[in-house]
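The chain that follows stands alone, in the form predicted alone, written as structure tokens.
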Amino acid sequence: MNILFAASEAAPFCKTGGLADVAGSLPVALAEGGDNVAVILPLYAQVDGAWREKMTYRFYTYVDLAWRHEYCGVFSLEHRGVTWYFVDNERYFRRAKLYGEFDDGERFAFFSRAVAELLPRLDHMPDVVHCNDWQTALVPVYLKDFAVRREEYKRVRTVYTVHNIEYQGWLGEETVTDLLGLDRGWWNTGMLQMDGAVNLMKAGLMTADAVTTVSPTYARELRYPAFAHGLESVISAVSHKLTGVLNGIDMVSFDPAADAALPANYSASNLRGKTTCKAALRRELGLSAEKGTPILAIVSRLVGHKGTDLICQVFDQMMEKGVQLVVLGMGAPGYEDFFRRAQERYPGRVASCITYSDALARRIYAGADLYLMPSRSEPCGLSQMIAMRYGTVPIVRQTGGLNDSVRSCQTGQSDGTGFVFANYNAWDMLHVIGEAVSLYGSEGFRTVRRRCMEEDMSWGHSARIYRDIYGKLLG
């Protein structure tokens, strides 16, 4: 099969969150699999120069979006097997940031036009076309509408995938013709329309062939109000052609074994190189060398949805359970003063890094023995899964791919990977700390830490449930 992806963001290139990972490996492992696999992103200022000297300019066109007319530069370059397209347009990608921007509506829907412009001209006209997110929602559209009148076009099968349902993209109504170039019955027959306004992540689901989202827990829970932020009518409506795949990690990039941003290397056979790691997390990050004591992580957007009011609720309590805590994220500015103020009351104890920075994810993936995630909601989480692959126990809440990915080692499971809790409630998820750090140091532990580490988060599975996605597709 000739498959395309269409995304705002793909490790290594360009990255803000879980997309990023997703748009590149799966389509690395998709590839390994013996699929023609292509990326097709914007040209950010953000892509690194390393990465541009290898590109090749392929051509240029003009895209018209509405009245606009648009320069539209393709560059690309090979990379692991899968061939990475690049949309060149500085006036909408040369920003300070991926997103946020005034007019990000304007800058996705140029490229959502372009990407659909650009199949006949692309190396190999794709089978299938897989989505992600809001900001490439019109390629199904608009891919419906040039099938009207190209033949070419016909026989192409799209896939949409919801990463994050909260983030919908919303625009006028008189953005249907002035901005998207449409015809007003996209707006009149309700593929665009919703409480007044466009919604292009509707306009996705109902236009696209197939929908997928990042877990089968999340995709069971976007039937309900509480997680499907008022789509939960578009979602039953999708419900016959909905799946839920989970995702996997790189389990090259993410390798205790080989990652050269670890001070020491390690493996579930050996561990001595993790104490390594964890002696020299310390010192960098200003903790105090304490024998016996398990250090807890959080590396995460501090917001909300992410449980970070839960452990503020019950910080003094969780630090009597006798742990060392790092945080590593940026987030809302009143839980960053609460984790800076939290390092000047417990010195030694506490490290807070407001920043991100990838290698420092990877030194506190491998310096730790516990990782905290008690999101309230989480359509899949990578980051249980790289903690779990560096022996960082996970200690989370039941909810989207967090359910799917961590089994309960409490409940005497022989195949237990962490500790888990149900209610979105502080008190449940202090109890459940204090259960994992009476467990450090046992034989339990180190049972439960190797299991971990065992674990196969690889994309190969979900791989083999895409590849049946889009064979059914095409017939």
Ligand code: GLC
Contents of the next structure:
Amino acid sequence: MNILFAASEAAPFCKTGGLADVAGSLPVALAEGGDNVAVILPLYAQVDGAWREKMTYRFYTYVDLAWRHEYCGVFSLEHRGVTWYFVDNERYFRRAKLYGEFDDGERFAFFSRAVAELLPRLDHMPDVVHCNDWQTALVPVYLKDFAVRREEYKRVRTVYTVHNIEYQGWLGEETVTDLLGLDRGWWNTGMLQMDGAVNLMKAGLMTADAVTTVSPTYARELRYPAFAHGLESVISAVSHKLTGVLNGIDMVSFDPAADAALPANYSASNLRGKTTCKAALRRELGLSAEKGTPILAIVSRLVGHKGTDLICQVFDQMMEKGVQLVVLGMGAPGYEDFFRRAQERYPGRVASCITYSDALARRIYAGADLYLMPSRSEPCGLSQMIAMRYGTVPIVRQTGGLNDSVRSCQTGQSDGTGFVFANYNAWDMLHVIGEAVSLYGSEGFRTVRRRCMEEDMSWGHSARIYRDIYGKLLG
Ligand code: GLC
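What would the structure be for the form predicted in complex with this ligand, rather than the form predicted alone?
What follows is the entire complex, opening with the chain shown before.
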């Protein structure tokens, strides 16, 4: 099977969030299973020189977006069994950041149309094109549009994955003809239209042959307004083709036994290196060396839906439970200030790193004992899985992928891998942090930690589910 993955970011080339981890590792897993897999990405300024040196220039063409006639260069490289294509247009992709530009709609309409136009010119004509989030939601629309007139497009099938329904991509009605270059029929039939505007995510959901989201629990939650951000009616209209598939993590990149970013390596059977990592983390971040005190870590965007408000609400009571706290992340200025202040108020006990660094994140996953993720909603969440892989026991709220990846150990279940609370309530969270802290240091805690490290979070199982979905579409 020839599979093309279309995404707006993929590790290790360009990354702002979890989508990059998925687009960087699921294709590799599919290729390991024997499929012919390629990924197509924008060639952002942020893709660094070392990768650019490995690229081969392939060809250029022009892509028309309504009245625009835009240059489109194509580069490629081979990496981990996958062909990675890069779409070059410096006007659109040589920017200070990946997203958040005034013309994001135009930039990703260009990218999506380019992907669709390029299919027959790639090394292998894809059987399945797998698109992700609002940035590539127009790809299935264009493919369906082209298939009406162009024979080579008739066999192509599409999968659309929702990584986070909160970010939908809204454009004005006039863009249908003036930017997207589509017939008004796409608007009149309701494929693009949502509340009087163009909604790209709706377009992807409506037009793709199959729809997936990144955990089974999130797939169920999306039926409810509290989770669907206005798209609940669309979700119910597409429920016959919707599947929740839990993400995996890249077990090679995230491996405490081999991770070069750590001061010492370790594994489930020999945890001495983890003790070294904890001591080194305390020195690096100015935390005091308190024997028997667990380090509780948070690596997260500091925004509301990650549950940051719960943490602020009971912060002092949480510190009274006897933890040291490490926070890494950026986000809403109010939360950033809160954590900076917290470090001043708790010298030697709280370390707030208001930045983002992949290497520091790894040292934190390795050096901490507990990992807090109280999200209000979490489509999948990858950091709880990375924390587990590094032997750091998660404390999570029972939602989305957190519910599907962490099993509660509180009620004496013999296979628990973490601490779970159900209600979005700061005091419930606090209670569970208390349970985790009291188990810390015991044989029971060591057992839970070992189970976390031995958990299979690889892509193997989920890659098989995706392959089944592709296979069914191809008949
Ligand atoms: C988004 C979601 C996150 C998920 C990731 C990868 O970032 O918010 O929960 O893990 O996509 O699918």
